[in-house]
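Taking the form predicted alone, here's one chain by itself in structure tokens.
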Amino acid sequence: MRCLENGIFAKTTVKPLSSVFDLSNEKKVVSMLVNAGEWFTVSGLRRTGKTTLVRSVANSFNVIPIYVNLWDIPAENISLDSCFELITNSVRKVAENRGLRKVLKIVDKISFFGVSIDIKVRSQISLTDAFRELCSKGRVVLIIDEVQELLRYSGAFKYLAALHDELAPSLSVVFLGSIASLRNVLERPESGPLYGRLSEEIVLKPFDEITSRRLLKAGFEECNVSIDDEIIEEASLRLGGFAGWLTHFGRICVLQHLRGEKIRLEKVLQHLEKEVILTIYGEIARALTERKKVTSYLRVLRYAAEMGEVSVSAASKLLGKAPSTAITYLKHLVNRGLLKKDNESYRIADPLVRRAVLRSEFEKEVKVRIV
């Protein structure tokens, strides 16, 4: 069905405009930025539709759109040097999709690993003549995904500030993370690389529950398939509103319906949880990397999960630590958008992250994760 391949359900995060839900404003501003050339950033927490926007928003205008996702990049494989070939490697997939033989000529005497200091700052120079020769192609937007897989890296930083010295606004560059002011991050201190040269920040937030409902009816409306209210209420409500569940919930409804299958709430939910869990184990692994003792930082998302929500003086009390100690912790799952600050305390705002941190299972199943 065309619906399950660009529509509203779709799984791709490059779509038509008319199937990114809702988001008018957002879509206008984000259009309005990259025409304009500007370097900015898209926050929020996973699954608010940050990528679809951004990819769908880009691919709508006579650019030259590269996507890079930092995720693709294995949590044990993270280094500066992986991040510049992911780059790399995105530029060198564009130009031979156009054709770009110039390009291709440059990328394809870049080299990063094991390689010297010297050959390796040639390579970022080189990188630098690729974007040049793409810019005179036509006006070039970069996507960085999940950008805050870089922070720990102030060179990759520093050469995106040169990039934008030299080629704004003919290249453009959008970063995307998962956290809950990515800008705010990135420009501090005032004498970080790229401070001054970020114009504004987009921050998308998990849809209420009636925005909820009209995207489940437009969707399945969309598909021709009739779904009871009941169900369409209920769904809105326990999937907190992340449109990544909501499309996905949706899609399963459809194809359960294509199979002449009855469709049941609870069924659906259970599907949607099984084929979800050990993805969200990852994302919380990933988040806790390099971290010492994982095991406070999972005790203190369990009882998040139990409670509803931890404040700071029942994490220094579950934790045995200072509560300057405790807020360590807690900044950390907030800025990797595990945990969400409201007012004084902390909880878990996507319902299958909570779910999952509920199971019994949970504990082991992220630190056999965790590399």
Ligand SMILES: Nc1ncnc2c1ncn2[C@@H]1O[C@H](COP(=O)(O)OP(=O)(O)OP(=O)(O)O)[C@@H](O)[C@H]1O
Given for the second form:
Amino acid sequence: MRCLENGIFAKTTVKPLSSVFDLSNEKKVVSMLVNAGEWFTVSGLRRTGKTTLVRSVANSFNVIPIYVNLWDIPAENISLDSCFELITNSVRKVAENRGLRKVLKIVDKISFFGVSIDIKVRSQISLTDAFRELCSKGRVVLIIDEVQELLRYSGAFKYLAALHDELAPSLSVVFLGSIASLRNVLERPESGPLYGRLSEEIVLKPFDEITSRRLLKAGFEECNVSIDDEIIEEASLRLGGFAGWLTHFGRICVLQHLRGEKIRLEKVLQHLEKEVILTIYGEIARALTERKKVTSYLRVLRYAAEMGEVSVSAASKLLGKAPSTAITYLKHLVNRGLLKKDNESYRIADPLVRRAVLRSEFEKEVKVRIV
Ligand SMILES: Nc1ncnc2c1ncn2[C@@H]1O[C@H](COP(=O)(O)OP(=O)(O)OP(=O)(O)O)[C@@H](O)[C@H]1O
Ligand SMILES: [Mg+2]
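Mind pulling up the form predicted in complex with this ligand next to the form predicted alone we just looked at?
And the full complex, kicking off with our chain again.
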């Protein structure tokens, strides 16, 4: 069905711009920044549509997009070398698709695994050569997704800063991250090389309730599925305005309709929860990887889910730690998009994450996924 292939409810993160619902201002800004060869960040909670916005805009005009998703590297294998290797592979793929033989020849010589430091340094230089060669063919946009995974490696940012100085504005780099503000983090001392090289930050937020309803209505209309207004209203309330959940909900309804089933809200929500629960546990695990005292983080989340919110003093009492320590825990959870600060209290930002945290298997399922 076409509407599920490239329409509003389609799962893909590269869509025709008309299927990227709302966000007209963000589309304009991304397109303007990319065209100007700027380097910039896009931040926001998970499933607010960061990847879809940037990839869809970059694919809508005449540039060479290169997409690198650091989550393609399993958490246990992530290292500076594996990041460079991933970028190299993405460049290789683009060169293959476009038949760019000169680029392929350069890329073939590059190797980061199991080689001496000298060869790694030479490989970095060759990677820059490959980008330079690509830039001679047209404007290049490198999209680096899940950049929070890279923050530990200052070497990556030094490399990127040098790349900036050599190839911007022919090369534009967009950094995407599911953290509160990527730009704030990228300007910290350990990732300092990019300081002064980044222009504005785009922050995506969940849709408000009215926009969520409009998205669902437009998606169902596109798929020729008529659905009760009540279901649309209730789903807009329950899915917290997250584009990822709204479109996933839409897909399930459309598929049920195609099978001739009657669409029942509770059943669809249960189905959605079942399909996404393990992904959510995996995301929480990844946000807590390399943290000491994982159990304490999980207890704070559990408390916030049960009580609806958690304050600094409540977290401090719960953990038996000083308020300053409790703040460190809360800040990390906010930074990784799991909690949202609301005046003086912290809430779980995403209603489906909250439901996942409330389940009895929560702690066990997260812990088995932490590497
Ligand atoms: N504005 C939109 N219109 C239509 N579909 C959208 C929109 N934004 C996101 N989607 C859909 O929602 C899903 C999640 O979007 P996307 O992966 O871009 O979010 P994200 O913010 O990058 O999430 P994550 O932080 O998990 O990477 C995708 O299936 C995408 O097709
Ligand atoms: Mg994304």
